[in-house]
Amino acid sequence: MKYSLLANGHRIAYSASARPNSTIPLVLLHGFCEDSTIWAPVLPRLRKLRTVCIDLPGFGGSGQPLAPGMEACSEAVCAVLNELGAERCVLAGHSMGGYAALAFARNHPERLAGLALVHSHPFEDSPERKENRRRGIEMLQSGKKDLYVAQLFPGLFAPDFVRENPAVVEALIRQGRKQPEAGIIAALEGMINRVDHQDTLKTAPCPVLFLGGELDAIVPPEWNLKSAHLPDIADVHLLAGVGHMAMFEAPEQTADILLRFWHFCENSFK
């Protein structure tokens, strides 16, 4: 891992592939209770690109954010791009990483060549989902992080995948338990307080990819379709038999879709 420092001195961990010949990097942001290793299954098929995988504040090797919220994640992306000398990127975010990507799109639209929402959406949390997140915070504060993480990951996959791939789910649970409690709580608070980003998509200066799963219980397919009419240029893919974790459930399809989208975005800026 490499590290970048924000203006406040906090460390952001990231890894970058050794292919600096690509003018526009593909930057990958992980989701909630994850870190950048979540993208490992798709990276082999993206090896011709310059890929950058970031540990968002509070996760993996990155330091804790000064305050919870997607703004801290947005500035972490900006710091890494500055470190790499990249003027713009194609930015892909999985789930919570998509919320961070939307915050970046609002704050730094001039630095985007493309925006990919992978099992993510622009809408504010419903009151019910906010309350569920608050209960999660209470559970974590009561010292039940291991139980919280164990309950989280199985529900992210399609039922058949969980039944046929228990080792994958267990590995993610183990990795999730390594994430700091403070980082998980800050992420939950940030998601509760995040703003609606429909206007961000309406004014997006670049193509937007929506990649979802037909069996996604977290971001239902209709949310992808509802979001797709917002930007001027949209590409929508709903993967059959896939839940909320396409990088594990359909890694080759996911990588190929991201690769084609990157090529489209790069050609748009030539």
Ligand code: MLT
The other form holds:
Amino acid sequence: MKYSLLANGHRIAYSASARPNSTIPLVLLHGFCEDSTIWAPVLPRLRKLRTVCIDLPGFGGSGQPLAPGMEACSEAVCAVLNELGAERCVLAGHSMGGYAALAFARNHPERLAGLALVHSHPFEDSPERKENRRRGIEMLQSGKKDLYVAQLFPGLFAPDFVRENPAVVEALIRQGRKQPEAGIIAALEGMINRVDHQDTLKTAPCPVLFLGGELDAIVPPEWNLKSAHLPDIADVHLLAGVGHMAMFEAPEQTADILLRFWHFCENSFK
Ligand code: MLT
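Show the form predicted in complex with this ligand, please, the one above being the form predicted on its own.
Okay, now the whole complex, with that chain kicking things off.
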């Protein structure tokens, strides 16, 4: 079921499954140029949980953020939890959604029962990556959104997956083209300006899951290993043959890992 609420005058769209008796929701945050529907392939195996999928500010049905950055995303999560009356959650973020989840972990650690970084990491952008993002902003500002989006998605998957599943990649490109330019630009600015979160992981008050892909060109496996030693309790999975999009490339494995992690976190709070 889809809902929307206003936080600081801005619309936040989210969908929540009806599982009132599962105490701690699993909140899922999508990555760059996507919206909450990317989690559809894993939801069937998570049906026993209360899942909440949020459209981050600037994407899907949510309004534009007041200011670009991960703080607006963190506050969107907070507003949805408040609306649901959920004291804490297990928060899973894919890639840019993981950067947003880390901002939430720093701002509201007491509201986390678990943190899952799906193809994500705590490190700041390198100068080269910042430069690439600035070039992306210029491209978008010169009206080339369709080209920008078409170039973005194929590189997120393992090459074999792209060859064997062109329709999946095309559907994401079509969906990406529907995202507002202003939202994409704000997200790029937000990623350029985001801070390093290694300390956030060192002080995380809950277990942290790292789910990476062996063939991920955006968050290489070494980055998972470099960050996995930071929290007190880490659950680390590296999926063979998978790129940056495990929810499409290995949906069942991804769902089962998230489900086991949720149970582990829930038990830690009993
Ligand atoms: C994403 O998938 O959210 C982005 O690729 C993350 C990034 O560019 O750092």
